[in-house]
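As a starting point, one isolated chain is supplied in C-alpha cells, in the form predicted on its own.
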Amino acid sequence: MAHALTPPTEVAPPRAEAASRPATRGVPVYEAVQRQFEKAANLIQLDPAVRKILSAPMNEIVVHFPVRMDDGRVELLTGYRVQHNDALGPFKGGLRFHPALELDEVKALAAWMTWKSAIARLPFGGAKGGVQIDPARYSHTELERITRRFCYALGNNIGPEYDIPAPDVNTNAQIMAWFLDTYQALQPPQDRQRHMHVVTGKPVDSGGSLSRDKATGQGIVYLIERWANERRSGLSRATFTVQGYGNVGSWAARLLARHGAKLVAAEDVTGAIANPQGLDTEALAVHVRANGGVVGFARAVDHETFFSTPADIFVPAALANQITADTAPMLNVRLVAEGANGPTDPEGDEVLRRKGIDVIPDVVCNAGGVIVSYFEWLQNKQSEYWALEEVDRKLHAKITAAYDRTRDTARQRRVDWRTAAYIVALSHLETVYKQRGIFP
C-alpha cells in the first residue's frame, strides 16, 4: 500500500529530536536488555556456548576527536560504535547525536539490532553508535564538520560489507550524505562508487531508497493494522496517543490518520497536548518542524494526564525507559506499539501484562527502518532504484512475517510477545551457530 504523504524536508540539519520528557526512573537499558535475553535463553535452554557469545558485544569502539567550531574554538568530542554480533551478516545500526549518550546505552541498542535483524530474517548483525552532543547547540556547518570528523575517526571500523550505519535519534538523511561523502573521499578514486552502500538512510538523490524516511512509522502502522484486523476492530474509529513527534512518531501518526484513526494526545520534550476531538496530524507535523515541539499547537496537559489519556493505542516513539513501574499503571489503552527502542522496562512490562494490555515489542514493531535500510543496501549494490510501491510491498511482507513468527511463538510457548520475539531471534541465531561451528 503506497501513501503519498508529503515528507518532512529530508536534508534539513537535525534539531533536537522531538522525543520525550526526561525518562522516569526505570531499569538501566543495558540491564533491561540482558534480563530480557536471559529470560528467553532460559526458557529455550539456549546452548551454553551460544549464550556466552551473545551475552556481550564483539567490539566496543570509543573515539575522541577534535572539531573546530565556527568561532575558532576546538572541542574534543566523544563518539561510540558498538558491534554486537555479525553471525547473520554485516553489522547494521543507526548513529544518534544525543547529549546523554553513553556506552552502556549503545551496547543495549546494538543488542536490540541483533535481535531485530534475526526476527525479520535480514542478513545483518547488530550495531549502534553516535556522538555525545546536543545537536541544537551546533550550527549547520559545525554539524557537518562533526559528522565528517566522526567518520574519519571510525576509520576501518565501518565499511559497506562490514558495518553499515544509518540515521537514528537526532540524525537524518543529510548526516548520512556527509558521512557517505567523507567515507568515499578516503577511498582510492577508482573504488569510490563501489562504496555507495556504506550507509543507508541517504537522500534519494544521493542513493537513498524511496520510503526510507517513513519506513519505521510505516512498519508500525502495518502491524497495528494487522493487530486490529485480527481483533476485527479495524482502525477507522480507533483513537491513539503518541509520545515523540519526530520522524517515527510523526509518520506513524499521519499514516494512522489516513486509516481514519484519531490522535487524541501527543507528548515530546517540550511538553504534552491533548484534544479528545482529535489533533490534525499533518498540521502538527508542520508545527513541530517550525517550533521544535508539540507545545503551542493545542491545549497543554501535564505528563500524568498524557499517560492516563484513554485511547485504543499508545505509540511510544521517543527514548528508552518511558513505560516503567511509575507510568505503566497510568495507561488506559488496549495496545502499546513500541516505536522507540526500549521504551518499556521489565517492571513496566510486568504492569502491562497484569493490566491485560497487548504489546508489540520494539524488536518487531520498529523493524521497518532496518528492513528498508536493507532494501536500500541491496539497491545500491545492484545499481537499481525501486518504485515506492515495490518498497512498501516488500516492507509489508517482511515485517508482517516477523509479526506472525512472534505471535505464533507466543501462542505455542504461552509467553508474552516480547519473550516470544527474543525466542524467535535466539533460536535462529542458535541454529546458525550450530550449523557453522565456532572457529577454530
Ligand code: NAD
Second form
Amino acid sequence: MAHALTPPTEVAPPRAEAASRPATRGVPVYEAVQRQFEKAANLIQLDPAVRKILSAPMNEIVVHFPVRMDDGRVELLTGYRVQHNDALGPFKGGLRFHPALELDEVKALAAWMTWKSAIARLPFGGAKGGVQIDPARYSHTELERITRRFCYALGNNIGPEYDIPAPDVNTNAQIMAWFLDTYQALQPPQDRQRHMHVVTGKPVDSGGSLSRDKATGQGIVYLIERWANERRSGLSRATFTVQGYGNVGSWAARLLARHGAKLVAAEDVTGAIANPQGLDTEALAVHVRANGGVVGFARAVDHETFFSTPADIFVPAALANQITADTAPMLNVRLVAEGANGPTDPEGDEVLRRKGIDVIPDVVCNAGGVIVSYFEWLQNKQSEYWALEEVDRKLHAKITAAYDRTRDTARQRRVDWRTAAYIVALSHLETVYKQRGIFP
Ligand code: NAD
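Let's compare: the form predicted on its own is above, so bring in the form predicted in complex with the ligand.
All chains and molecules follow, beginning with the one already shown.
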C-alpha cells in the first residue's frame, strides 16, 4: 500500500537484537512481581479477599492477526493486552514491540502499572500490551499496518474511558498517532471526536501533551534531585551511568547533564561505551538516532566493565532483569534510580540491600510517564492545551508526593523502599475495595 502522507515523526531506527550480550539470568519477571506483592501483603496482613483479587489480572487478551508485508506476503502476528486491575479507574499502560514479549511478562508489566497508578494517586488502573515482533525487521509502512491491524484486533477491549494505551519499548508518538487514527476511523463519524484520549503519548500536533516525550526521564531526574538534596549533595559534581539510551535513558541523561552531572558510561542493545572524563549526552542522542545505538560514539567496553564503572548514580532504562545475583555484586554506585520496569530481580535487590545501595524503585521512579499521560488524558477530555511549565510543575508535585509517601512508609515500617512502595499501593487499593465491597 502506498502512503501519500509523510509521517511527522520517524519511528525509532531499527535496532539489532543484542547478539553479543550474555543472556540475563534472573528470576522470571512475573514470579518477581508476585514475590514482591506477597512480601508487602504479608507485612500489612492484606485482607484475604483483596489479596486474592490483586494476585491475578482481571483480563488476559491474546490476539493473532494477519498483516500484509510490502512484498505481498501475509504474516500472522501475536499481540497481547493484559488488564490487571481497574478499581481506581480505567486500565492504563504502554504497548511495546519486542521479539521476546510473552504473556507472563505482560502480566508482570500490567501489575506494575496498577501499583504505580495507586502510589501516584492517579485515577487509573493497570494494563500493558504489545506485539511480539522485532521492529528492526519491518519497514515503516509495515510497522504502520501492524499497528493499525493490532488496534483493529483489540477492538472494544480498549477505549478512552476503559483502557488507554501509551508508548513503551520500541513504540513512540508516531505509533500512537496511527493507533488513534485507526480507533477513530472505526467509530461512527459523529462520535469520532470524543475519542482523542484513547491513547496518550501522541505527537503534540495530534493531541499530545507538551512534556510527555521527556516525562519519564524528567520524573526520574526530579527524584534524583530530591534524593541528592536530602543527602545535602547536589548534582553538579555527581557522576552517573545509564543502561538504555532510548526515550527514558536519553532524556534522563540529558536532563541530569543540565544539572552538571557527568555521564561516564552508557550501554544499550548494541553494546557499551565509557569515558571517565564524561560523555556529551546531547551528541550521544544524535549519534544514537543516526546509528541505532551507542556503539561507535566512544571507547567500547564490555558488559562487566560497564556494570563495574564507579559512579554516584546508575539509571537502568532498558529492559527487565538487568540487576541480578550476577550483576548486582559488580555495581559500584550509591543510588540505583530505576527508569526501566523491573530492572532488578529479587536476588539482585538483596545484593543491593547488603551493599547499602539506595534504590528508588521503578513503580515510583518511572511514574513520570503515566503521570503526564494522565495530564494528556485530562487535557483531551477538556479540549485544553497546557503550557510546558504547567505540566512540569504538576508532574513535580505528583511524583515527589509519591516519593515522599514511599520514603515515609519505609521509615515507619523499617522496610526497603520497594516494599514500602508496594505497601503504599496495596493499602490504598485495600481501602477502596473495603469501601465498595465485592459485588454482588
Ligand atoms: P526505548 O525503546 O525508547 O529504549 C529502549 C532502550 O533499551 C534502547 O536504548 C535499547 O537499545 C535498550 N536495550 C534494549 N535491549 C537491551 C539490552 N538487552 N541491553 C541493554 N540495552 C538494551 O524504550 P523506553 O520507552 O525508553 O523504555 C525503556 C524502559 O523504561 C522500559 O523498561 C519501559 O518499560 C520503561 N518505561 C518507559 C516509559 C515511557 O514513557 N516510555 C515509562 C515508564 C517506564
